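Have a look below at one chain only, the form predicted alone, in structure tokens format.
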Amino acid sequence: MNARPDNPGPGLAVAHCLRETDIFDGRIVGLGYEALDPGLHLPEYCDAGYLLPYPSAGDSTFLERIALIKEREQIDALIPCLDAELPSVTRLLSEIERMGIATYLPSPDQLELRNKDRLEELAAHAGIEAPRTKPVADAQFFFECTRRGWEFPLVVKGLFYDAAIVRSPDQAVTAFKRIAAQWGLPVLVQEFLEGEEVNLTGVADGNGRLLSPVMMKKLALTDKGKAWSGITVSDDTLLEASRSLVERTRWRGPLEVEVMREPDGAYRLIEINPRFPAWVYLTAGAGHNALDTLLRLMRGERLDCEEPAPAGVIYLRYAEDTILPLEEYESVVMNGWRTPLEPHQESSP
């Protein structure tokens, strides 16, 4: 439930979509990793909030926490929103489902397929090309890369998350060390592509069908390259590539497909994310609420394929202040959860 201005997570937007679905009127429990994650403290989107252990703490610790939340909140469904937590959830799927918690997620093999070091294989499924990508375990590579045919600027990426555009060996080494410290080795190096990025999000039913597709072009970016505003578009090549990828991999659950449309009209697959993007609230605004589709699949409905969302719907992200009593923040820090106070209940004198 983080909402960092330069790199927000999808959780808050997912909760926003849930509030606007046609079939859901229950309670939403927000999950986060930091007591200052704003979404944990916004009762209009989250009726309660809990901290999770970082994935590095191990599967058993994660499972114990989910069991505690289930006992306290009687949750019926779990919607992971971060790449790094998905491997744990898929490994523990049978235990989670035995608790009576429903999910709708890709398989472990599908998750492994979308790893950034297998991008060329994914691109072949989509029927388009991919930028050249190389795993790197030693920062010395960046002082020798031009002799190996890698010209700056380059993109330095983590295996699961994070990316930086670098224009010199020194910038590359700095980015390499930062990403390796947070996400581990190897770090990926990718050729930098000029062009226009276009993204698609939707839900795949596990039988080769892509449901509720919404395509978006970024209009304004943060300094990390994340969308600050965007507009729905119609792009037949992106749509067909996404449908091909879903059909050939039998993808199950949410996904985001990112492509670069180069000046000569060629398309390159940048990556596929195995969860909803931070801009997923645009799907509700465009009349294709992705969370409505996901919930219907989770309860076993057979859905018809829809036409893509119409072009020309704009979203604008903005920063907003929220006020909360000290007791609420202390509860998250000390106990790991936000007790369900009335919205902005005042502290005692």
Contents of the next structure:
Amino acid sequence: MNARPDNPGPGLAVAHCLRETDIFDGRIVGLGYEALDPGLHLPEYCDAGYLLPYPSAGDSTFLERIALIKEREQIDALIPCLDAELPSVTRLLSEIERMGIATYLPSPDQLELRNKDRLEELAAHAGIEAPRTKPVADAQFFFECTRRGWEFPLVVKGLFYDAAIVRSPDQAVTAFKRIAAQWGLPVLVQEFLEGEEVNLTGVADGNGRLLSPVMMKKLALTDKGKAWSGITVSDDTLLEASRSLVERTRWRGPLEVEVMREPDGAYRLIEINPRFPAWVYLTAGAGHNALDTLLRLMRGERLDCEEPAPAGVIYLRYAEDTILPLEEYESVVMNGWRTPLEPHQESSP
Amino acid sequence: MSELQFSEESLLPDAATLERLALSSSGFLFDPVSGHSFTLNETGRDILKILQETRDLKALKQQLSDEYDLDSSTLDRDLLEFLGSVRDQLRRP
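Please show me the structure of the same protein in the form predicted together with the partner chain, now that we have looked at it in the form predicted alone.
Next comes the full complex, and the chain you just saw is listed first.
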């Protein structure tokens, strides 16, 4: 779920969308990695909550856990919401499906295509440019980069996560060391783009069609640069780039396309995320509930919803407190799941 | 002072941009492509409304001079400033 207040993952928003689909009234089981993940403890969104082992624990540990959850909860479908868990799930797809759990995901090849060091290739599929990117394994680069045509400011990025805007060699080296320590080498250096970010989410059917597209521009950012408000927009260039990308890669499953609209009107591809974004609840608000589309595709329905959502629908994110009885927290810590499974009850004295 | 010669092409937002703008009677203006919204006073709202209907600068100036008690050069100057601001804001990424 990763429902952190300052940088939430998509899990809770996905559950929120599921609650509002017309075709699903079953139980939702939230999966998280920390006992204090709020998503595990909110019965209005998740009927039960389970801890998962971190991907570093290995495939067999992960599969054992999924098997246990299947046995206890009879889950029919799995919707991964975090980048880091997607490689494991796609690698173990046949085992997961043998348990009777449905998924709708990109292939391992498609997942690799959206690696940050293959951005230019991905952008070519979308028919737009990518920012100039270079893998760097030695921090000395930053003291020579201006002579090689890399002017500050630059963006220093980890291979999987994390990014920092740097304006001098000293700042760059600090960011390089921090990111390399956490995410390994090489670190990616990217030209800094000015402009305005516009994003699209939807579901690709694996046959070249992008369904239920919703485009969003962030209206307000937190100190960490994360959106806490956004509005649906209608941007033909982003829509066509996304459709082209889906068609040419035969993408399957959820995706988020992030582009930068530069002051001169040019578009550059920043990233593709192989999952729903944290703002996915806006799709339900805009009448294009992405989870409704995903569930229908999982059921094998042939869908015809390729028109984008209307512009002008706003979402506003907020933090809210919830009360957690000690027994419930204890259950998650000691057993790895939340009980009781009913809405919160009074804690016994 | 001679009257400023306006060229519609250079002064006005292009027809497609004008057409897509959602302008409400309150003066709230929304651009569905950029996602930007603006607030206009009554005069600004009326100017945009006329332009969305006709995109005819001469007709616009005539309507404004009928409505407001302004000499031609003041009207030209204010209009030039307003339209420049509209173009800049709509072009803003």
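Quick caveat: nothing in here was measured; it's all calculated off a predicted structure. Definition used throughout: the rigid core is the maximal C-alpha set that superposes within 1.5 Å between two forms. Positions refer to the first chain, counted from 1.
When the rigid core is held fixed, the Cα atom of residue 198 travels less than 2 angstroms between the two forms.
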